[in-house]
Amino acid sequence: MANTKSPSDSTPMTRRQFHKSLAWTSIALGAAAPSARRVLGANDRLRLGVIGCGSRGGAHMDLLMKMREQGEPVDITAVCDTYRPRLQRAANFTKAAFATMLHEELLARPDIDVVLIATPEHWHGYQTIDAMRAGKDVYVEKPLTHWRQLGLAEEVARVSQETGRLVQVGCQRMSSSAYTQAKALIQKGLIGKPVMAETGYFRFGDWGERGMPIDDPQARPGPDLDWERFQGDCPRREFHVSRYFRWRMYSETAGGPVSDNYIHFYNPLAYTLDLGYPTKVCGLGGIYRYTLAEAPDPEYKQERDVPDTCNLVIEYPDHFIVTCAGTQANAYTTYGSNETPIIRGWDGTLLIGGREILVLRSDDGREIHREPIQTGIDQNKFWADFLACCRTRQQPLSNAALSAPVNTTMQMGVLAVRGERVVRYDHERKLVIA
């Protein structure tokens, strides 16, 4: 049957209930419809608000402050976080004029043009929609939505189109020219009809989940920590500092490697091959290394339920398959990258890695073509390009229209791994069938 609810071990708020609760919050705050957006010139200063001031948000703020020092016309004018000590540190660092624990208050301000969203995964989609409805362009960290929020990524893409607001999803590998170059070679027919792609993401260490720092082991819900708001549409749980500060460890707030890591390379692959939505996704995986026995801090480890190893097989229409493998237990790399994409066609095989693109014959492996990658991955360039788009109104490469089907594919991957089953996509009804 069509899976239109949020799959979970316990019942979360429905999307309608959650949107209703946000609507009442907005009314209580007196949020008004945004005024007409100011017209920006090529060198006008952009005023930016930050929602989520943790480690990832902090890294972005640090980069943006340095870009401003180097002449980029951008100012951080407001910050938001559900943990007051972290919020205060961000306000002190950025010299932001406004700080709040409620993102609706930030979005209601007319002195903000662009919003950075670096909150936990289950808030990304909702806050992106709220920001666009408030007239703001959005840089949102990946994934676009949480794995159980089926259909929300498509809603983000629809609202982006309806409002004319820009969305850039934080897949900085899109800043590399490798994928525009590879796309051009494939469109020229250099590898013939694409039939298969292979990719993966390999690293050593569980730093992405268990390694998240706990700011204060004694922190508790109250005026300085809004636990209720943090939970959003999740099933309600008793507060635990690990669930709040180490949210990547838990499936209610994160999807593990599939949604946290695989999107990094899947967005560029989808762009290169114009992938769209798949027909089915198969998945296997689990916690293969970072079990309780391996954990240096078993007090926090025992509740962790996101996997460390996941392997997906993804089928697309027109007889095309992607195999996607990854683990956090081994960081061996090939061809100079821990995510080397290999795209196979009837006539040739294209490899992206290191500092070059290589194309080999499909039958005997002889070299057909080799070219250097003109520009590599550059987070500064990724931000600068997005800010330029905010002025020119051109769509960024890592936009909502590209990211929605990728996000849905990864949601299907999480569901497939969790259930050890095949998850299908109904193209006619535009539904995930789990």
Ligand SMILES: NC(=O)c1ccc[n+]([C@@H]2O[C@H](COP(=O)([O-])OP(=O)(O)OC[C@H]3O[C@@H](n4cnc5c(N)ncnc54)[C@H](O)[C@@H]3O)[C@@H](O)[C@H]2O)c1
The other form holds:
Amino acid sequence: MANTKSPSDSTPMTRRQFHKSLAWTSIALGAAAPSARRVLGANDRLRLGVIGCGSRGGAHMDLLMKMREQGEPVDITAVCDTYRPRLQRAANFTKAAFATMLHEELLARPDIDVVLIATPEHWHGYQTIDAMRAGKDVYVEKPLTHWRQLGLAEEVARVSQETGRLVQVGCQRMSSSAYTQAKALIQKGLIGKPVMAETGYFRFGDWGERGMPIDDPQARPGPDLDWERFQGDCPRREFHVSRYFRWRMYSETAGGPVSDNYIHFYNPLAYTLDLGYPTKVCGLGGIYRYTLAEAPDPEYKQERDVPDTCNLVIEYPDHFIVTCAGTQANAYTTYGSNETPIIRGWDGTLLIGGREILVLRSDDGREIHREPIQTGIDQNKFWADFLACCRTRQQPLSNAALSAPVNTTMQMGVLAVRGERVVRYDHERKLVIA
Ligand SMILES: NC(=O)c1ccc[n+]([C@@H]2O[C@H](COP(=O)([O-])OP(=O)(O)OC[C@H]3O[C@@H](n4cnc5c(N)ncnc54)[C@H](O)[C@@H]3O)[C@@H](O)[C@H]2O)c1
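Structure of the form predicted together with the ligand, please, following the form predicted alone?
Everything in the complex follows now, all chains and molecules, and the chain you saw is the first one.
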């Protein structure tokens, strides 16, 4: 397990103290013995609890309700959110029998098999561990943990192995067959020894100032909004309505494009190439586009401190390197895909486009191989495959063991950009030199 020497240790509570301090951990554990779980048959109905009923949680609930109408045996039986109007809306929409603002109460219920976690980044790891300890399988939105929480992703992977609970990390790109196809071509030796990969993530939009709605500018902490719980292991602050509803702009609760977006292509890349942990990550970037002058509403002018543009270089043992380029200020991409991965080997170059995989010779670029991508990215399939795994107990592709090193790599990327430096990983001691 990677060490947990973390910047969060400088916060009022260490991660471990924070997690232990949550009284509900014992409630969840008490309800949790995996042996108490029912054994599921291939057609048994799965009972699902949703933690985090905002924009993404809402989209998932919408999709799951449609899948249910079309015959998928799944019911949403409980919902949880720290903001009551969203909780109420989710309860009305799903007709879930149980609604709560505390996730431990949801996890303590025996009538839940699977949990969806779509809360802000800094809650994912803790809630995933609690859910597994409570005997539930987990679909958790990316990233697996917040950038401050070094070592927590490894803890998630360890608890998954220990409890036998499944974790699917919400990188829906993994539903495409492109990566399994590319992996097979590379294993067959079509490109020779891989030497580098180029990836990029280009978007247009701030994903904060304009991208996240403030449901009610007058919202305040109280019985309808649990600010204390929202803050989790963050240093304590006065309530600020933008920090609650637009948490993606603030580094205490988010990591910016690297942990939020780059992880989308990095999980599949790690799967394709069996990447594991890097040796070094360096990065540069900053707030190049969405500066204070761009803030649409002067009332919220304290605004973002996460970058909108980040460029990383990531080195692995055995002479392999990845470059990750990206900005939220320009969406142009090449080769028909938003996150075009190009994998270069000694003998060939493999390109994963929107519809096909192409392999070219490494010297003169002549075509060696071309094949269509059999299955594209499909969020429905991603859910259906995961629910099937929950019944068969097979590991999903986007699992915790794959995602832990990816998550740590992205954390190193955030640290590198923040400090304008090289961040190293010590393979012997299994820890990030932060
Ligand atoms: N896979 C994708 O393509 C994709 C797309 C969008 C968002 N996401 C991810 O989904 C997650 C949620 O993003 P969003 O845009 O829905 O944010 P959001 O703010 O709209 O929703 C988060 C919800 O969680 C609630 N919440 C906060 N702390 C909580 C806690 N401790 N317990 C219970 N509820 C809590 C908030 O009140 C809010 O309703 C993020 O991790 C984001 O990266 C993934």
